[in-house]
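The data below hold one chain only, encoded as structure tokens and taken in the form predicted alone.
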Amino acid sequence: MSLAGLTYDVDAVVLDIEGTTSATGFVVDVLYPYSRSRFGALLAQRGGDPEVARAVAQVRELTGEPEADADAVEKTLNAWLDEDRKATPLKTLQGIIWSEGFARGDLVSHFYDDVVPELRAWHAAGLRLYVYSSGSVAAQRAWFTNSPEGDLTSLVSGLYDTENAGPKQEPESYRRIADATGVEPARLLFLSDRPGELDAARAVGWHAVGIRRPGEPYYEQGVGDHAQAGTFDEITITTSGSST
């Protein structure tokens, strides 16, 4: 498929984060170690917090170990981290840790240079922007709040993860998002670097464009028969008679 000349008449764009708006390497090399070093303290000191307790219960359910103690849960979380497993309780606990790290100023998120200018232009043109990431909603909010260019949350109309929408390679998840946003599937555009996610979005009537950035894990694999772009500024979007 062509790497340029992509034009879509839609009302909303739904964004993946890793490999799409932002470098996977930053997540793997910076955020993963940060959370790994803090799982133990979180479980030991705040195991009674409702969100932490719920995530721990989900870990026990997924592993079939209802009596697993904090040490066993931490080992499971680290094993999932090594596998890059998109497990909801892992993402929940990472989100708590990352949100606090961003708030303390320990962390600043990463965006590719072409992303923020296009998000601002699309938003100014009346396009609605949403995020759908395997990272938790809390992590997404912290990510957009603490960018190198300041707080970007005003650009985003809603955040979706594997808990409030479902797994990213299942079409039903994209139906839920369309229903939640109130946008007709044919008026939604999904941007992601993962072909399985693009397939799932297209299966329920969305437009889908694969973002292929050199150095990203899915770059060599490609995006199948989907349209593709190397940067956001290769995509032209029209909405309500405006174009950007």
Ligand SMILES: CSCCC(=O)C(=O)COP(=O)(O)O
Given for the second form:
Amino acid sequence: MSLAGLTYDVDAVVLDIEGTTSATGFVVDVLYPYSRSRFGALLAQRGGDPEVARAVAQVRELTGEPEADADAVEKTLNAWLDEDRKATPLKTLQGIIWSEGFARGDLVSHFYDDVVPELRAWHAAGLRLYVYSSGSVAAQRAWFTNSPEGDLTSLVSGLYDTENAGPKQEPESYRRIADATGVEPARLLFLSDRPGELDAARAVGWHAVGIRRPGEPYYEQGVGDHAQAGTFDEITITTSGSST
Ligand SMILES: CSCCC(=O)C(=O)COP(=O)(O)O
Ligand SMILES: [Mg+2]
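Form predicted in complex with the ligand structure, per the form predicted alone context:
To see the whole picture, the full complex is given below, headed by that same chain.
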């Protein structure tokens, strides 16, 4: 169902991770259990760490339970995991747990086979690459540092999440990213599996291509009226560098 011959002249590509560069199945089957089994210890032993305390306060605010104790917070986190809810404090706490897991060698990230060669080629051609994922910036950094093909962080110029950019289905978040990168909206291309995210990016003038990979949760639903590709090598990207 992909369209060959997609060609864009832009200055930067912004990448979604889950469902786009990488398999949702890997995240759900490997990363989610890894965090689920460690939330309890993190909350009990490091509840006073500023980042953990801030995330716990956000959980209490989102659930409207200001007195929630560590057990109640853990239950909420696990319920959000079950729903695959992209709640910012869940992602913050997962990011802490995962980055430590990647650093100690328990975890290695996943990229679809077509992705890394294209990222290298686009970067070599002078394109800037950014990430915008619901996974926290800490998780994204660990993901790109600990790939099966080694450290990929030199390919990436910046990382955005729901904390520093905002929710992924709100156009304002994409406006914020464009401002932060200094790239004109019309010179940005967003790749994602979720139609609501593609809609939000297009609403503020970005180019957007839906990535549809068989077996991914959004494959059957499709990407609405957005251009679509099944793999990154179906997309030709050049840069005439007009916004820099
Ligand atoms: C390295 S981030 C791990 C994946 C994750 O937790 C997530 O929520 C990814 O969502 P995305 O916005 O990339 O679809
Ligand atoms: Mg995604």
